[in-house]
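Form predicted alone, single chain, as structure tokens, below.
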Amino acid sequence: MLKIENLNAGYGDVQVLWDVNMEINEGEVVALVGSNGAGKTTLLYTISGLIKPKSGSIKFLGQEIAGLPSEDIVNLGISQVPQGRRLFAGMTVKENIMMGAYHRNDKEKIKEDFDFVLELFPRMKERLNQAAGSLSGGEQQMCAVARGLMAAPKLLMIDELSLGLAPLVVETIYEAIERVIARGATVLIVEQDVLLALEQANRAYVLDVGKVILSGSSQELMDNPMIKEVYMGI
């Protein structure tokens, strides 16, 4: 579904990603893990079209998307749940969730998807008319995931889902993500919590200082002595 080859990207003269190679197959859950500052968010921004790559290729369903405007990439079927939620604080929960479907005109399917995300996150149903800025951190993350799902993505990318959240809230959100995956979604999970990410994913890539240093099945990486020592503290 997604194939990245020799990707180099950054901000102005500062290069962050160096010759990144990565692929995601349809129906897979792939984790991208690494410490803070490794370049994970930069990679997502480059896939989403928010950063134009310096060189390299990003193909989605066989089409070259490197350098395309971000709105075109959303229309092709890539949706990102950003780090820090990035909700519109003064708008209601319902308005924020429906922003995910701004590019769609399939009204019946939009209603179906809206009902599905409220089923996934019952707390959102209780707070539909509440300002998003008044929600707790965990509720804001639920709202952000719901908004991402309303784009009806072929590929859903979630950046640092667990960051700053209580374990019980993280568990609730990941249970919802598991239901999305069971429906056949393809998901890229970006996490600093390596163990949590590997437990969810089929395969994983380890990014360190902008370079992919390891990749393999989740079990292979969980068994890797270097991953245990450096990223899990075992």
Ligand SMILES: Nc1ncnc2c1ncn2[C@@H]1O[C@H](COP(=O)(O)OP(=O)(O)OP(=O)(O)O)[C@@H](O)[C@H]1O
Second form
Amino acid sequence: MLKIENLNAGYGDVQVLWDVNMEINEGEVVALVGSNGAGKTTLLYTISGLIKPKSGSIKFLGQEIAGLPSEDIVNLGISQVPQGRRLFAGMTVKENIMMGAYHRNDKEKIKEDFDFVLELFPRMKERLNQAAGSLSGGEQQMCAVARGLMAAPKLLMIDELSLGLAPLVVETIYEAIERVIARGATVLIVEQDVLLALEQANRAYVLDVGKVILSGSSQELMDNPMIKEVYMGI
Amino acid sequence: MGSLELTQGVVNAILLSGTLALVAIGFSIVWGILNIINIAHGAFIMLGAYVTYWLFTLFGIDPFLSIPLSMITLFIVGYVIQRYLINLVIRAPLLVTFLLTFALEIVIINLATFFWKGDLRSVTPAYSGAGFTIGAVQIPYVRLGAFAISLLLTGLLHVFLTYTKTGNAIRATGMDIDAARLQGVKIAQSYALTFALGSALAGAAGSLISISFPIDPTMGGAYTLRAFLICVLGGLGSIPGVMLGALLYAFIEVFSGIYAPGLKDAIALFVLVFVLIVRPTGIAGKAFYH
Ligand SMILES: Nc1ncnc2c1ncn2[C@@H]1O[C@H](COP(=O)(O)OP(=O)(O)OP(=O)(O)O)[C@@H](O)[C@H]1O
Ligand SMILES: [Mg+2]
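Next up, can you give the form predicted together with the named molecule of this protein, since the form predicted alone came first?
Everything in the complex follows now, all chains and molecules, and the chain you saw is the first one.
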């Protein structure tokens, strides 16, 4: 579904990603892990078109999308729950969630999806008319995931969902995401918390200083002594 | 000063606050969403005033009826200027856009002076001096009309920003540009539309001003300053903030005119500094489009 080949990208003169190769198949849950500053967010921004790549190819459903404007990429079916949530703080929860469907015109399906995300996150239902900025961290993350789902994405990318949240809240949100996955969604999960990511995913890539240094099934990586030592502290 | 003078002053201030809110609201959304302090805002107000003046003088079109035409004209002017000029430096620091719009103001005023001369002109429909009185308080029709239209347009802007998809996209753009792009918002379009709307509202303000006050090509500068002060007083980024700021500023303007003519700007700046010390984010605080 998504095929990234020899991707190089960064900010201005600073190159962050070096010859990144990665593939995500339809229906798969793939984890992208790596430590602080490895370039995970940069990769997601490049896929979403917020950053133009220096070179390389990103193919989505067979179509080259590297360098396309971000609105075209959302239209093609890639949505992102960005790191730090990036909600529209002064807008209500409902307005935030509906912004996710901004590029869509299928009114009835939008309504259906809206009901679905509210059912996934009942807490949002109680907060619909509250300013997103006034929510707790966990609620903000729910709102961000709900917004991401409202794009009706073929591929959903979630960046550092667990960051700064209590484990119980993280678990609640991942349970909701598991329900989405059970419906056949294709998801790319980015986490610094390697164990958490591997538990969710079928396969994983390890990014280190902008390079993919390892990839394989979640089980393989969990058993990998280097991963155990460096990323799980075992 | 008697109580009649006081009451008349209060009524005048309230009526004036409507037009001033309209003067400032376009300036406010452009500042809040595009992060541009548009020095040419007053020049757009002047253009709106001249649209109404010429339509009245050449074709006898009632000044209130020419408001939509003035708005459409300025909407187009604003859209083109944003898309093909300001867009070139959109991510530039505030100082660059400040200078650019400053230059734009000078060009517009120069052209207006060249084509229309620097004379003071007035729009004088038959009902110009007419009005009614409540008790002994006088209410001129044109001021009341200007007040009502200002409130109407301000309300419509609020409805547009809050209840339409495009309006929400504009607000989202102002709050977090990258997050807005991730939802599929076309930023260039959002920006051009916002700037065009701000210009259209400036055009409407100019039309209303031309009915009550004489106009000339340099009239705009004073309104840019007022818009700036009102935005800072009220707090950047919300319509209620602008309205509060405009109300406060109208009272300063009217009452300093009664008690201390000539000190208007000094008093306004004094109050501004005072407000900023007590509440650095303005009276209403920083709100929705930021
Ligand atoms: N806007 C920017 N301009 C310049 N450099 C940047 C910018 N954003 C990130 N970087 C740099 O790019 C590198 C990769 O950052 P990135 O945010 O992609 O890492 P990450 O893997 O997502 O890290 P984290 O787990 O902390 O989120 C870092 O060295 C960072 O300092
Ligand atoms: Mg990151």
